[in-house]
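Next up: a single chain in structure tokens, the form predicted on its own.
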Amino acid sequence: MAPSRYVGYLAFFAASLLPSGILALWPVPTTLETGMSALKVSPSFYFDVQVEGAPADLYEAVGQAQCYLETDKLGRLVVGRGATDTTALASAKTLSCLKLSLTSGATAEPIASEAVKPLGTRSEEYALTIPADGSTATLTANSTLGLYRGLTTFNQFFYYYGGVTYTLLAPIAITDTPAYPYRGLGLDTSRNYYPVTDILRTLDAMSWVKINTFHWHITDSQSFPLEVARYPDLAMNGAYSSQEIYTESDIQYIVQYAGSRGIDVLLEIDTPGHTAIIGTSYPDYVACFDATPTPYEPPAGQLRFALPEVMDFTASLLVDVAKTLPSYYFSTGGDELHTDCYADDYPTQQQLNSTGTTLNDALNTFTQTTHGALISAGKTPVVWEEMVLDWNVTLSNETIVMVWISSEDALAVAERGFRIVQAPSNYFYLDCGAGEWLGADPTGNSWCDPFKTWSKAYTFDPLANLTEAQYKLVLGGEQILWSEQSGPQNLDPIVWPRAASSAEIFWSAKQPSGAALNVTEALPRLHDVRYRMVQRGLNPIPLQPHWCALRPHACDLYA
């Protein structure tokens, strides 16, 4: 058989795994039944909230859903953008209402409260039915968070043409639940600052594809834009300007905004590396501060973590921030700690020699001090993989480990029994492939070349190389944008729609038929996600020429 025919046959088979015309849903639900009937949305359509004691943020969510239903006005991604649907619509029934309710015995808590419960205890499942005869559609869940997830699915079904909002797939029946409890997006706001409005817009987009964790890498060596009441000098001296600071009220507003969209905020203050900027306020606490030349990312400088006063300062700083946040989780980082920084650092060597301890011993004490303080404050520490794989430090069994250097490292972390968030740079780093950002290096490339396409990310297997007994350790995963070459000007196109890839991996894990996820089937649906994002005011990058988007699979290799 000729290779082109063989690949073409596979493409056709893959495209057939979901019901014909299901090009809108992302992430795909656990179970899905659809029909072939047109169904119009009534101009007087309304959401009927049959939830006793419904919280304010549920009504806000319904208001969002109503707005999207009225204003998305997305034409179907076919030639003519829906012009051929008018015949079916002429005799279509009209949908007037979606009724929302909780299952018997369920308590109506705010979505924001449900969103920050411990991983594994959040109830995000829902059931959605849309009859073909125009009778009331129903959305039921065990929590308001589940209702919110169902509303995002409901909105994805509808297109617009000639003044009519409609679907061609009635009747519809869905039951849906996430495969993994952690589905994140990481954003670095230290190397370049992002205004609050950009973060809020990103949270909106995350909610549309059921991402439930905003991993906020808020500080680094370049800037400290976080206002901390006990340590005001950190932001005063460490932010790029007084206008580029996240105030305490900014943080609280962002956290509440995220929570009402079903998103937990995991804040990270990376320590003891990536902390040079602290030296602008506390020069005695930072080793090799602003040293040149530096063999690693400038500016140079790391906390003198062996010093008792630095341990106490760091523990106090972390707890002061963490206690203002509702999340059960707080990241202390722990990556890329350069030991050569301490080899000739007099205060560090004096402390080690006077106590007869090694650098590793000191790091262990530092970790015990900072993590112990967080745990006492009710927080679960999150760390980067080096804290497990490169250092001999004692971590709580509850510690969550982010795997980033390579997808191959997950096994080594799992063998030590720690829970894992998959964030491998070889699949999930959104900044890769932009070339070298350091000056005076015209032939340099980014360290994690090449560019990680959505389809590359989509092929990631969260359970690869793990034993079945270790599967339960994988909490989920996230894509991350490090901001050496990104800012508010390119935030949307560099993140979206690529970040939707991991959203589906960790919500769906497989297609409703049980078949594996595959890029051929997924591409038309991701086009749909991208075009709907545009309708909602986002600026996501095109995946292909518009011609291809209107002709599913016509631009597949060997099509």
Contents of the next structure:
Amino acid sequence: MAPSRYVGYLAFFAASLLPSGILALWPVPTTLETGMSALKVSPSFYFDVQVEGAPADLYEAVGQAQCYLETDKLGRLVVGRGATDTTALASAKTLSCLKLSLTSGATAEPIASEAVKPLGTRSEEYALTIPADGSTATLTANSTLGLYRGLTTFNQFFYYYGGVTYTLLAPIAITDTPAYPYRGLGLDTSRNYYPVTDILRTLDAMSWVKINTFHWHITDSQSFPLEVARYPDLAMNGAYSSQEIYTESDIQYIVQYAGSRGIDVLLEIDTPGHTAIIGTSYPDYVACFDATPTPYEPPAGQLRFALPEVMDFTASLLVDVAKTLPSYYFSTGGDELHTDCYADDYPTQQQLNSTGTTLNDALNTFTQTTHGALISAGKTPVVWEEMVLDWNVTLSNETIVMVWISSEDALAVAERGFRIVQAPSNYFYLDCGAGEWLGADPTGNSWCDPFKTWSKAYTFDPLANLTEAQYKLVLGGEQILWSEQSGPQNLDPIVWPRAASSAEIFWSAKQPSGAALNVTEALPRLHDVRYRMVQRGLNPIPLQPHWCALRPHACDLYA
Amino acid sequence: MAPSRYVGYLTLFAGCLLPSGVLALWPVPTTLETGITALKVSPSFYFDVQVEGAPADLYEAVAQAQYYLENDKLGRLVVGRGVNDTTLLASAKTLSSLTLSLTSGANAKPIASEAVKPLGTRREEYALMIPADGSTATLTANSTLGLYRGLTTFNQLFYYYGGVTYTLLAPVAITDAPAYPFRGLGLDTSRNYYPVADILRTLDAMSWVKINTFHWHITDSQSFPLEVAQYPELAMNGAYSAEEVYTESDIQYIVQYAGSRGIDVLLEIDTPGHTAIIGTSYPDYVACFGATPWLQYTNEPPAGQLRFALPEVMNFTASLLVDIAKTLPSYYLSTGGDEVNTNCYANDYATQQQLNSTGMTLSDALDVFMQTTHGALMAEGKTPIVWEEMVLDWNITLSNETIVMVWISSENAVAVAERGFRIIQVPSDYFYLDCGAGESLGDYPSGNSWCDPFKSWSEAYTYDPLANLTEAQYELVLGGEQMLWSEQSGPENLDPIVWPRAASSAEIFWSSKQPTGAALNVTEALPRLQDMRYRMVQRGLDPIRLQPKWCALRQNECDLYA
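Target state, the form predicted in complex with the partner chain; input state, the form predicted on its own:
After this comes the whole thing, all chains and molecules, with the earlier chain placed first.
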């Protein structure tokens, strides 16, 4: 079969007609040309790293890509899983090599260094060409991070049947670049703890779909699993047990593991709310500690942010933690601060009275103290939307705001001129729909019911309601798992493959044809990446009966 | 501390006051007396099986109990996980053995034989006594099955801290018997396949909470993973792959594994609907096979139902059901009968021709079909089980012995009871484990789970199996089960989507009330369920978390109005 080339749209069209035409890339690349020739991967296939001064983590990435190429062994999602491809494969050419190189002038830095550069300065784009005639495939990029993204794409092309690893879509030409710089996944490790291995596995899965930020909500009111050198009592008294702690070396290992997979670790130490557990070490610093009844989730307790010693403690804590991390970003939280907690809190009221300030004034001072300290340490603060929408506090223009309460709230944040990370609960909260978890409430329901399916999440429009001038404020977004009802036991199935939805929204933003993303087009590709995840040892939920996965669109509503 | 005895209610009350008072049995036994004395398990603890002619599976059960006793290593769910117990334990007496015996006159048969007796004739009751002074504990029952249930309870009494396995509740006196004979868990292995190992693990977990029936919805329209010797083509063409088949030896292994854990395997071959995949082997037997738009012919794709009006299809189905049922020790087999779509037959030439030539209606033909298939099963000594539509939506004659599963709504039990049939409660509005996972159909992002929302353990736990029934109808309720339909499930999420939620119905149908006589209550139950859930984790299962661990360590502090 002679090589032929199609623009993306035609390739998609062909995909509907031809068994050979399954296109399984996720997230789908910016431009894409594919043919209809079969091409086998040679048993002696190798990655040819033509990168001067290539860093160790690039070689590790290549080693990983080689491993996936050899061990994914994913059968095509068609009836027969590729049995009918053997004829085409009999006469297919063989691909022996993929050459990796940087564009001229680019210098080879570690992937882990490229991955933690400031948002907007990371170079994730790449170009990938796979000829149909068996000649060397090429991957070029402006950075090792771009090469890493290209390797991820390369691995998604290949299927396996009867001892042969192959594609039916040669020749292939891709140029690809992310639509948004921030593509995250959020995880709460305070309500319930996750062993380090679960986090590493999650980072692997994130890298497969080009997610580049691990938003780690590491502490909350229930437990403080983070070891901080200068404040060891926080974890000693605040972790669920001495085994349920992320030590400093755990953190460094995770950060390095993430970085070498193109992922920045954005740590969140939520303040001044969501801090009850600090009261087990610093009872004087926490108001309404363990008070009942509590209007939000138990236990009650928030930092007495009005007190100068608490401001200083918090600033010092945040900076001490932030300093150990390569990321330019650090989240100080700021959500769900309830004022009731302070109404009868003697130290807070005494402080406010003696200084003649309001609670809001005090919060302003607190935030400026903590953020000022972070900014001095070279970190950009990230906050939840309430800090902008519910309180009158002065934030640096550089502050990044996470929208969570509703997708409707992005507009108000944009109107205040802040950059936005979209984490809207009504599309992106992975914990929704699991029922009420408070006791003594059998008729209760998940506060953000229903469950956000992959397709519901996929229909999120990150620019909805914004003016064109505001578009640039949207840095990206993330799905997030709050862990009241989750732990290592269900981490994989509750996160995957759903978290891939936002990964595509913020990498691809649209189809290669220019058309809007579309759930009907996307489902067969998502099935494919989900089945590949299973091959790699992850436990993502099945999206449909296997019968449907083998028959694209046969289980669509009106099929 | 001198041994003392309390009735159940006082113990529960003490539980709120004393760190020693954690009562973690699930399902909670019929009568329960506990003390407040610490008692350690001896490192040389042994089970003394004083059962004449004890069967091999009783010894296996004892070995398993010994294993759990040594390996559960569950810390008490209190802050510190038992660190405060060390003082008490320093002076505690040591328990060295548990004697197992049958009541006089009882015969020792294999647990697996006892577990598959007809409903209502199984002997699951037992009595368990653990003195506080370190003298021998005793477990007595009327059958090996009762002993098995007692061992399950025994294992739940012990915690671990600092190398010591112990209870703080000695002496313990329990008498226990199930309120309902049928306590099930349903699993659909057709929409997605589960390897045998996943089923075995699930059977283990079921046994921990005294569930006694594995309702195995093994085939459906999407795949036919069951190997049938006389009809090998059904799995050959209908399984998702050659690796995704339950072979005859798999089935026998699973049945034996279940039986030795006190579990009967109730297989369901759903007919005449939910059978599209049979069309890949017998295209002439299936109407509207693969027809589109599927929404006109079925509730979920692919379309296709047995042409039940055709004599050859009736005979084929009867023969298939009997061939399968014969290989199983259970007295029961489910023939399904849910969601028969009449539109599928409206334009089906083969069916219409048959109806016209015989002058029968579709309902008449279904009646003949049911009498043929059920008649064949009954001739083999099997009691048929059907879904509620066979009684409520169709006018067909069923044997009075037929057992009816209620699923569409908990409201429908009354109508089934009014027709005099025995009932298994599987109401989707309480017991469907798949609800709340969103829409699984493609091209439908605004869709939602048809039975939204998610049925939390506590929602399920509030189910009343006798609601709306008259007292005279109570005896018709054999029990019930929670059930996982697998459109959006597979081995990847089996444990977390089933556990610990499936323990809710296990307690409803075993305990039915608290030992005090009070109604089951979610607030009382949660700390016990947390305990059971954490024990499951210790045993390698992956149950979901019900709450933050902070709450699990502090009873009732995360209650809504705490």
